[in-house]
Structures are given as structure tokens and as C-alpha cells.
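Coming up is one lone chain in C-alpha cells, specifically the form predicted on its own.
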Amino acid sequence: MTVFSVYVVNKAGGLVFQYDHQKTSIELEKTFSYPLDLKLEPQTDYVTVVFGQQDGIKVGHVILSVNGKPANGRKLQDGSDVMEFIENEKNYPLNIRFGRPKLSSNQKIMMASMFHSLYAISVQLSPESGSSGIQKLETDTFTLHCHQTVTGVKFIVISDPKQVGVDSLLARLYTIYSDYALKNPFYSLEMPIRTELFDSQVVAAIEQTEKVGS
């Protein structure tokens, strides 16, 4: 069981803090021959696998090497365009790795955004005053965990389902804003929390809880 990472969101929904604890990734390794049985799609970061998921691999993986060489974005390690690479048919076989990408700092901060429109959009939902907001999202893979104080700010904690303890892991993460951000002279508030004391007592908090909850 694992804790996958942690969001702090500001009232006004920006990100001030953000670790990702599991950095592992599945990836998946396989040698094809031609024509390429996937459909690709060059998008902004990665080329992308939209159509023909088999063998583990799904829609919305993106390639991370081609031969052995890196792809960094639409582009191998040496220069070349994966997609002309990869239809090019005297290339073949080819050996393509494929994995879950990653998301960037500033897609993490327009994630956080998102969430928090979200959150405030399912408070208006409700049918009844005073509603407590999104609480949790299950999915599969994936258990969000979200807690909002009395003055806006959110603890997210994305886990594995079967992760046990995190509703403590969120008090815990709220003391620790209060203790090691709030009480900091030198931190502002609603800014990002750059401290490397605070970061130390978000990991021993994590490892805690999976600890107590594996």
C-alpha cells in the first residue's frame, strides 16, 4: 500500500506545496515489427498512444525510448522525430518503451486550479447548506483524499485504495502546516513553502502511515 503524493492548495487555489512520494512508473518494453500495430499521436510533451492498447500497454501512455534511445518530448535523445523514426519501415524491428507520463510543475499547479473549482462547484451542488465539499474520489488505481481548514486551505492526499490511515495522515499534514509554515517568521502566507524542515516532517508522515497501514 502506498501514499502517491501530497497537494497543499492555498484559499485562493494556487499551489503552494506539492511532493510526489512514489516515484516509480510502470513501464512496458516490446518489439514490434511493421507496420506499428498502435495508432501515435504527437501531442504538446510526449507522443501519445491513442488507439490499439494491447499487452499492458493502454491509451495515454506515451513513448520514453525508441532502440534504447531516450525520447525527451517528440524528440530522441539524438535529434531525430520519433514519429518519422518510427514510420520509417527500414527502422524496424523496433524496440519501443512506453510508460505513464509525468506531469510537469505547471501542470500540477493547473491541476490544483482545477480541483479547487471542482470543490467549490460541488459545495453549490449540494442540496443542503453547509456542505462539507469533496471529501474523497475513488477511482480504480487511485483514492483522493482532500481536507479543508476553517480558513480554505486544502491537504490532498492522492493513495492507493487500499491505503489505510490517511484520514490521520491529513491531520498530521495539518499540523505540520501549522507548526513548521504558519509559526516560520520568514514564510508568507499563501506562498509556496520552500522549507527543508517542513518537507522532512511530510515524508516521516507519510512513511508513517504506510507503515501503520501495510
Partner chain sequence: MTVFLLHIYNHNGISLYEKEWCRRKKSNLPKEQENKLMFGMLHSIKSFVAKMSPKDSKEGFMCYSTSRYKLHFYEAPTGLKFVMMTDVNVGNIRETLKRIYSSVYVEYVVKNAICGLNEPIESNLFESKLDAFVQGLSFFEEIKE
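So that was the form predicted on its own. Now I'd like the form predicted in complex with its partner chain, please.
Below: the lone chain, stripped of partners and molecules.
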């Protein structure tokens, strides 16, 4: 099946490595006439759909481009505001492209530290003594597997719920980490891993897992 992405988080909750294996991008384009039958709202990074799902456009999708011109966050390339452009009746008919928002690198760092604290809280809330933190988090679209080493480094793999053999992939990643990151004389501990050899080994391990399990 599929492995979506891999995160390596250091013991302080900082993201030291991230790799997206599957580029899953959902994008939809539709031509609209005035008035728009969708409720849009400008949120922190993007203009987001908040109400009115239709033709595959879901709540939570964001505007990626208007009339073929890519939107840069809440602004169009020429600097005009996306919301203002859409609210203006003169600009219709409009061709808008929607899609799921992609995580920016800053957001990925934020997600990693968020998971780090969720992991710690799950230990505290345990009804049994001697519990670890979250090892497996299940949702309907993906499963997150987390392996924390004795030194506090977390290896996180996000995969399809049906993917098998993720536990051995986590063990493989730890071996790759100790062989290609820690033994690298130019690598300083707790810092982001930027080694080509490490990257290629991780990709190879993921591809092997995908071949085995379905």
C-alpha cells in the first residue's frame, strides 16, 4: 500500500528530518457564476471553504488559484486580495481551483512539537503504571506509528491504515539513523539531518516496506 511520510523528532521536540513519500494532492477546478454558492472565509494562511460542499469541493479546502493565476496565500500574484477579487461581481464568471492545504515547513515543525507534547500527555493520563506514550494513532485516512528510542528520539511513520510491516520499517529507520546520521563526522547532535546517503537509505527502506505489505 502506501507510506505517506516520515518524521524524526529529537528529544526536545524539534524536527530533525522529514520526508514526504507520496505526493497526494487533491485539486479541483470549477467555473462559478455570481453569486458564489460556497461560503469562503479568509483564515491564517489561506482562503478556506467553510460551508457548501459540492462537486468534490470539501469544507477545509483552500483556494489555490483564480482564473489560472496561482494564489499566494490570501493574496493573488499581483498583490490584490483574493477575497476582494471574488466578491467583485465584475470579475465573474470565475474559474477557481481548490485543493487540500499542504503543510508548509514551518507547520511541519509545529506538528512535530505538537506530537511531542501529545506523547507526553498520553503517558500522564495512563490508567496503568509504566505506560509508554502514543505508539499508534488511528484515523480513517491514515495511521501514525511512533517509536521512541531509549535516548528519546522519536521516529514517526504516517501510512495507509492497511499498510503492514511498519514496525519493522521503524526499526530499519533507527538502524539507518545510527549508521548514516550519527556516524557522520559532520553531523552535530539534535540538528536537522542533511545527508544524501541518509535520504536515499530512508527512501529505499520505505520502498521495500511498500512492496512487502498491502
